[in-house]
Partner chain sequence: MPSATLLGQSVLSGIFAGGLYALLGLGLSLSWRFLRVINLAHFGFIFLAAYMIYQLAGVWGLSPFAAMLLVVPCLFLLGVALQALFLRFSINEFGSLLVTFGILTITEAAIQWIWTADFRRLETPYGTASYRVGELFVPVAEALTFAVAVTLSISVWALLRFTYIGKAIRASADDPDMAAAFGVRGHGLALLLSGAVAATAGIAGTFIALIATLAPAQIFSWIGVIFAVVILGGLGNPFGILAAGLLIGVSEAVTMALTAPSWAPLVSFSLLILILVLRPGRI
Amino acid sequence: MTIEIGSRRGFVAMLLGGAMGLALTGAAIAQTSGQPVRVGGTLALTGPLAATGMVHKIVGEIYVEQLNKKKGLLGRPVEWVLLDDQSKPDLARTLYEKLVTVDKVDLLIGPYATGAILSAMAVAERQGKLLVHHTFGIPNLAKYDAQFPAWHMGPVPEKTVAGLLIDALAASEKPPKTIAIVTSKFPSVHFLAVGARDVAKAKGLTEVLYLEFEFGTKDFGPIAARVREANADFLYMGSIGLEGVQLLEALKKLGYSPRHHYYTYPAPGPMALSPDAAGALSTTVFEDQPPFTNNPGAAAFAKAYKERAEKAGLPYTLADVQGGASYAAWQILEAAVNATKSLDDKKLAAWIHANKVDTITGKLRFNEMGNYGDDLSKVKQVQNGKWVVVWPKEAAAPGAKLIAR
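Could the structure of this chain by itself be given in the form predicted alone?
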């Protein structure tokens, strides 16, 4: 990875706010001319969400390099002005204001996680800027007309995500009859967990535990004790980042392993590689495996991501849902600029509203609540130290199926 400060303004931003202006040097930049198109955004590079924020950072670097090799945007080089929001939504709001009013970026791309995206969305609306983002989980809160999600969970994921998951388990060799729901109060995971209660009841599962905990909790011992006591057939954990691994470690100390267990937004590597996470379930819109890698450009992206992740020392080097959604967000932005031949936010938003965009996660549309379209979610499972898609059958990795404990 080549990192440089593309301007004096970017250098000041780095000193004051942890900014990094990312751009290619040398041959790739030489194919472009003119003032750089500056794309501003933040990521959780430190704090409790940093393990996943680093995935999005790597993807953004790959995409900017690819853009510059293709003559950038509008024939101009692209520079990514990236700030560290430290996993804090309030700080993300301040930094997006700075990107627009001080750094004068041309375009915005969203941060990681729903809380930070909601903060960025408020700034984009106030400033009249387009915002493409990749990990927003509460469509009914996406009120701004010029924001567009790359992670396509559908307009009512509180119903469809849990429904997909329970349908997959119902088709397994050991379908569950009871469910324990444990959830972080992190906004999007809590939202989905509350919805899962209704879905589980409608599908005939008996709820034997419902428990909420504060985002940032580090001691999962008391929570693990409640989970073991409930002894449900299916543990649904509304989690983000490392929370799922932390609960599994606490359960191991109690000598308890859940039968079926699901985690909403796990840090991909730590969960896949945890010796306690065999059989763990989650949902996805992209994995480094067929049929996903049959999409144009997907195999090349997965290869580039693996190489970059290995150099960065990431424990899990396969591209997954986080990387796929992040790449798709950049694809949406590029497609709109190329189609309109413009950086005008209103023109870009109007084009995205009116068109479908081909991405590595599928063809995306933006004409339902919150500018969502189809729910493209699939169920994946940790098997032999990696994530594999297991449901629905037509989207499963070659030879893969859901394993019941």
Contents of the next structure:
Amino acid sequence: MTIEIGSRRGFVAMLLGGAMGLALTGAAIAQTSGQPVRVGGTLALTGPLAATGMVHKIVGEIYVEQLNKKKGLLGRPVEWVLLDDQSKPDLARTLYEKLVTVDKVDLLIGPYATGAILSAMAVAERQGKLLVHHTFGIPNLAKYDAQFPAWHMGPVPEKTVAGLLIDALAASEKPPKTIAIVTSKFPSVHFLAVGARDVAKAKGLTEVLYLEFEFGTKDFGPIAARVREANADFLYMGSIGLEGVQLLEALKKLGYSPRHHYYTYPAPGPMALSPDAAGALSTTVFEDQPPFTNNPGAAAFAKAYKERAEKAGLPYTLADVQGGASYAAWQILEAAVNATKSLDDKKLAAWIHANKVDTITGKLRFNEMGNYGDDLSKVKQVQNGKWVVVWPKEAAAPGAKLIAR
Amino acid sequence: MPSATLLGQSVLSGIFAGGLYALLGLGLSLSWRFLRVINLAHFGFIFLAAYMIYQLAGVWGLSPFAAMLLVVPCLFLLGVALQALFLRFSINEFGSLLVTFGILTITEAAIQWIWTADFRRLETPYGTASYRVGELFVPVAEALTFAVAVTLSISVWALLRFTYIGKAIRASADDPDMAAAFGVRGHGLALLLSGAVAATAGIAGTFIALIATLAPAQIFSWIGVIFAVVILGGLGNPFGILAAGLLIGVSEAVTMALTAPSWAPLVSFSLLILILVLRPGRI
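Could you switch over to the form predicted together with its partner chain, since the one displayed so far is the form predicted alone?
Next comes the full complex, and the chain you just saw is listed first.
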């Protein structure tokens, strides 16, 4: 069950819950008994990150329902205490304090986006709590020993992500010789773009343009004009959310389409569904397609996600990297509790450190810098209105390969 | 050195951005000058209109301009209702800032409740179309937005300057008691003007829907630059708003073309500070 506090829907849900009691949840928690295990966290349910926050909310609801249909945690039902951090890291910090000190939740799960996770991490460290989180993007800032990332991009993504990408392009039919790097100053994408400069140089690409723009830029016309003039073989855009689509639209208005083009953290729906985004590249650790969905658990999740996303009216209803990482975070938490048969934060953290966890994104280990392990990133590309994994070959969707323009 | 094409294209982009700024700022400026209402809800109304256009045109299949004919009267009524609220509770200028901020927040929440926080895009054939003129590309939707901004600015200026209603509005704002002595019905005019201001939000929202991908939180991203335009342009001065929009739009665009694009946001606020220092009696 999910208790969402701080929103109209949450208020209504609480009223209904109070009035109808166990009648609503009796079936779901048939195999559980005792006091609920309370898992607390925040998400960006409103504010500029809310579109992605919704994805994490849907995934969390699916997971908690699935848990309660089995035997919950330690035979007890699971209750997710979810608060809205309004996409504000400062508010996330306050709310995590509240979750620990006022709501007295048993376990914590991370918020969405790097800034909020960093805030939650500081609270978790101060309170000695375990924190498993979904989408932290700057491993060298993850200093707390009992925090564990679910999105496994390796300990030095500023080197490995760009390396993977350029290797994929080098193996394509038209390997690039020149690169234009245009990046938002949003922290978790900016440091990757800066790293990409060095990687591109080391791999023999000539940088013909490097631009930085502020997060929240509305007019991409002049930036598009500079990209067109640079006319690089490969456009690397350090972007988050809509920025990639905005640049593509501005480029189209100038009659220009980039040959190879990459976007760091694109809003999955608008990019996949944009008529201008054919061939757009990004990285992922999960998509609703084989070989990921060869795992029955992953397939069941992808199916459940699609149903919920359709019901919620989301334009893009396929589970992707955000949903996959979110689900993996819950899997880490469940695995640790089941293995230790405990809710003790120290025991749980010690177990996660010492073991690999099998998730829908792959086997995760947590013993390198920032508790990151293997880099599980894959390259995906927009093909026919869908994200398709194209690299490395062993992870590519059946028959898929990188299309060069 | 940037090429002439790059510079020309950037200036063109700045002119179109300036037109959009003017379109968004016009209603705010009129409301502030003639109603003494610092109407932050105007931004919420613009996005409410944009989402209504998205619903009517993108989901239900109307032409965006037919949809505009439905949306603008609805917004007019909303503006009248807002002013009725202000008159009923005698809300002063500073109070209006707080009240309209509340209304803005409620509007954002309502938009998210109805259309969710996910991104919405109105796909039209001309949304990303452009014409080539020599080496330059002229985007259709932006050019149309600019034309509407110029037309609206001229119309409002002419209305305020040459018509009885315009003169009455100005008189009522400058000296309500004296205007009333000459038979000007201040409350009625205020309701009418507030409706008209909200109607401009309806028009601006139509073009936001045509140009941009929508998300509820984007409402807040426009406030800073539009306030700069309104203050630079002078309250209640349609041509001033247009000129300020163009100044800021072109300055930002040229900054993006010549230096790092991340410097662009500094331009509008640097200009604003400069004007406030040099001409402090602007508000």
